[in-house]
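Below sits a lone chain in structure tokens, taken as the form predicted on its own.
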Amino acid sequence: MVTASAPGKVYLFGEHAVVYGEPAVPCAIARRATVTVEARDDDRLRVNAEDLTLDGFTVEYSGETGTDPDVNVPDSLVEAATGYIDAAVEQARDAADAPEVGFDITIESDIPLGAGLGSSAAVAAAGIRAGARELGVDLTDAEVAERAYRAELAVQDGNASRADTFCSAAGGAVRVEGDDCRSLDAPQLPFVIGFDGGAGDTGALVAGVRSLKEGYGFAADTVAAIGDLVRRGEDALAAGDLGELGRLMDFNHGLLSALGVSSRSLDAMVWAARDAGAHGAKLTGAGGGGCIVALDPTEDTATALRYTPGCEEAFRAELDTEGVRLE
């Protein structure tokens, strides 16, 4: 039996645009998904998944993946959760050249599903590391990142970028532009996260941006503008300039709103953070609901978010400099 864990992430800049080859800077946070894997004597899979959200619902089911657990949550989230597990298992089997092996799998996570904090990437990375090790194969972090990307690519019908999976495997702050992935030097950033208790439909949101980009030249320009913003943000990150980072985060949120991926709850939390004195705030991830991230070394933003209608949880999250690891 082998256990591995991997961190979630927030986007400092660049979500959605990264799908089209623009750069993005995601940062790993100290919220982790933990996957325990034990090989079976047959080819069946038995999965027990718990605590896949910060607040609200818990997904609990057992049986072969592909069956439908009886939980009162959107089908798209349940299907996505089991889909990433299946894809991670296939990558572990492939790494060990053991296509017929079965597993008992237990997943525990304090990263909410579909909320923009990289739950799927963390589950995929941890599952692949644990599954391969259970079969006697030690993968490097780079190999885990590549296989986790393949898993997300399969589940997301070819619309995934390497950003989430590379960040989860490597930890810390990273830069992703197409196939070019590398770690960045970064100070300990004072992240504050607000969670509205919901989740956006990543596939639908990505498809919506694609439709806008293909239909309107100014929407394509908006995507390109996000890429330009990320490049400027890299300089601010290297300099540790929190004021400039915050201003660029505000700008990035406005561009994402123009692409139709924000929501009333996300906008309300962003403005609450700004009014509380945060350096900057923006949605993180696909949008449509879920989480915002702000920069504030004080307690003011977290306090303001807790009193903001629609915000179910607010918490501070440290930058996690360690990526996927065996426990």
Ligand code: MEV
Contents of the next structure:
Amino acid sequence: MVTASAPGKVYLFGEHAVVYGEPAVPCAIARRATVTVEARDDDRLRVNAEDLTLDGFTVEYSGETGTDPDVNVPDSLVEAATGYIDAAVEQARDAADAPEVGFDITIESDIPLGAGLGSSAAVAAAGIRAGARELGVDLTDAEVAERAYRAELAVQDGNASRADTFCSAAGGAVRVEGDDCRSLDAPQLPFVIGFDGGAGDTGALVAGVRSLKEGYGFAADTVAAIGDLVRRGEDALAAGDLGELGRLMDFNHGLLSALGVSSRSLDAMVWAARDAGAHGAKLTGAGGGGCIVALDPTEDTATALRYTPGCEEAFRAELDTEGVRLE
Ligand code: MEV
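Other form of same protein, the form predicted in complex with the ligand, not the form predicted on its own:
Then the entire complex follows, led off by the chain already shown.
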């Protein structure tokens, strides 16, 4: 039996535009997904995912395409969770050249599913590291990042950047531009997260931005503008200039709204954070619902968010410099 964990993340800048080759700066946060795997003597997968939803679920299935798990939670959530788990298992089997092996898998996570905090990348990275180790193969962080990326590509129909998976595997603040992934020096940033209790469908949101970009020149310009903003953001990060970082986060949120990926609750939380005196605030991840991230060293933003209609949870998150690791 082997256990591994990997961190979730927030996007300081650059989600969506990163899918089209612009740079992005995600930052790992100290909220982790922990995956425990034990090889079985048949080819079945048994997945126990207590904390992926408020209710949790347990599901046993063969892992073959077309076999439906028999569980009492929304199909979309089960599909999302089992899709990433299947893809991670495939990668672990491939790494160990053991295509037939089954696993008992337990997932514990304090990263809400589909909420923009990188739950799927964290589960994929931890699952691949643990699954490969259980089969006798020690993968490096770079190999885990590569395989987790392939797992996300498979689930998101080819629409995924390396940003989420590289950040979860490497930890800390990172910069991703196409295939170029590197770690950045970053100060401890005073992240405050607001969560509306909902989730967006990453695949559908990415596809929506793609079709907007193909149909409207302004959307292509918006994606390029996000890239410009990220490059300025890197300078502000290197200088530790929280005021400028916040200003650029505000601009980034406006540009993401123009691409149609914000929502009423995300906008409400962003404005509550700004009104409370945060340096800046933006949605994080694919959008459509889920989380915002603000920069505020005081308690004011978290307090304001807790009184904001539509916000279910507000919490502070530290930058986590450690990526995927065996427990
Ligand atoms: C989703 O967490 C981030 C997106 O940029 C998609 C991706 O980078 O694969 C929206």
